[in-house]
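Take a look at this one chain, the form predicted on its own, written out in structure tokens.
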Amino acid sequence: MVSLIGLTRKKILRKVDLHIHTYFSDGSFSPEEVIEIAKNKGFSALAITDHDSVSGIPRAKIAGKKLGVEVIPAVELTAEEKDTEIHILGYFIDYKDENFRKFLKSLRQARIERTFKMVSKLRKLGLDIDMEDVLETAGPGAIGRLHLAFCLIKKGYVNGIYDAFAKYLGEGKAAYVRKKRLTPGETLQIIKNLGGVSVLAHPHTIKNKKMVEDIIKTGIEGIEVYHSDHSLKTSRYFRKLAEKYGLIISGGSDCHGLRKGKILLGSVSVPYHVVEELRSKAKIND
């Protein structure tokens, strides 16, 4: 007879991350690249959570199934609070849902016409950068900066993705645009409309740590409290807010593949139990 200590203690070591991103948006892996790079890293589950797009999300679910690794269906959405950009993840949604598909294609759509907008800023500067060569970066995935950036390190005009957005495409830079985004009220019922559970992604990122708190109170159900950008004082303060208004403690290393300069999986990673936390909140379990 098995020891229900030994599953408990079993289950407790299975490691999981929760932010992860293919070359449906800004990553370089594909998803079964992204599934067989866990597994081999002894992944027992991840969360594919795509920049506007949910398009990974069945081929990583069929290679998961081959591999072992549990793969949960979820999103990351971009809203805009005092002209501050808060991303948000949505895990366990209806992915199949055709109006969130819809909705999606329209977001992917403004971030075409965004990218338009911020090469032709940066000719205007005197930068040889072509349209035609970040739609080849981006390839399938929903186009952003980053793909800009990459672009912009081909052509020797920055030494890396931190100089790109410190020099260019970072906020309030030369060729900054705004896109469109919701608020973080709005991005919290599409993703409760989808059945899933919203967490604040990278909360380090937002500056004011009374807006987060105000986002909080806003109704979103976990935090990101371990991140590979996150120091263990970050991640000791935000798992103190996260204990003073009951969130989900998450976390997940936000891998891009080789955009970021090196492999993300792997650096970060939460216990089980939280994957079971987010399914006892979400109305849809796929």
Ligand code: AMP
Second form
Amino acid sequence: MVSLIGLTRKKILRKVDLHIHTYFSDGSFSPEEVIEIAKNKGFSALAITDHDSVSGIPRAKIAGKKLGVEVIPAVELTAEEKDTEIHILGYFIDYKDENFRKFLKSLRQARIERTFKMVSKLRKLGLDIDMEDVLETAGPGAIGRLHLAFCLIKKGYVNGIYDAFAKYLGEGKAAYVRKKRLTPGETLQIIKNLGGVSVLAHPHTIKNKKMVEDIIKTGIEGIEVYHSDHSLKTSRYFRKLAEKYGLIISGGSDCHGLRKGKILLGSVSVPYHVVEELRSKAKIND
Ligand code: AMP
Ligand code: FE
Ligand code: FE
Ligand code: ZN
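Taking the form predicted on its own as the starting point, write out the structure of the form predicted together with ligand AMP.
After this comes the whole thing, all chains and molecules, with the earlier chain placed first.
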């Protein structure tokens, strides 16, 4: 009996981060670096959630096996509804699926074209930003606004990431260009077809609260209650919403390595039973 209690407590104490980016999207760390940092900070499991890419998963899994950190395969997809970006995480997806990989490749190609358009908007505004420079910054990653922000900072046009989004890159700002559009319903279907479980990422970014409830009613299975940008009050609000609709209560740091100033890995954690809940709803659970 004593040992059973001990085991349960051990399991409860296992820390998990379910939202992490590598340099295969807009994070600054390799999969191996992410695993090493997670291990040093006492995490027992984490999910690699790159935007439009699953390329970091195999390497993270190998590194995770070596260091004893469980890696949950995942992806972060962008949907759009009424000009609002909605980020949806898919966990335990069949990341080896060939059609899905081709689809992600087309999304990454569309990102390159979109970045070209954003660069030319910036140039028309008189800013000396080079596509070559942005491509180099992105390296192997799914190119995006965080890479552009980095170039704007480097050239001294803005004071930091948040300034870059406020002045040029945020939704509706002068250099903003929309991504390839999927509806929330289409996105949930993609994740479902891959045997995965869908979770609404950083719901605080959706200003229209009715829209959040509409997405829930479309069939999302979980919601990020805990996120590095959520205040206690925000987390409490989304926890209540999760309880109302019976959603999985998830969370993660949304760490982008050093791209958002500081390393967010370690700032947010959820208990291991969240992984078990996600796994129990997934078709493939490895
Ligand atoms: P993209 O995928 O190119 O649309 O860029 C999305 C990335 O930009 C994500 O990593 C977001 O966390 C980041 N992002 C979006 N809006 C902001 C903002 N207002 N301030 C800082 N980062 C942001
Ligand atoms: Fe990102
Ligand atoms: Fe996101
Ligand atoms: Zn993210």
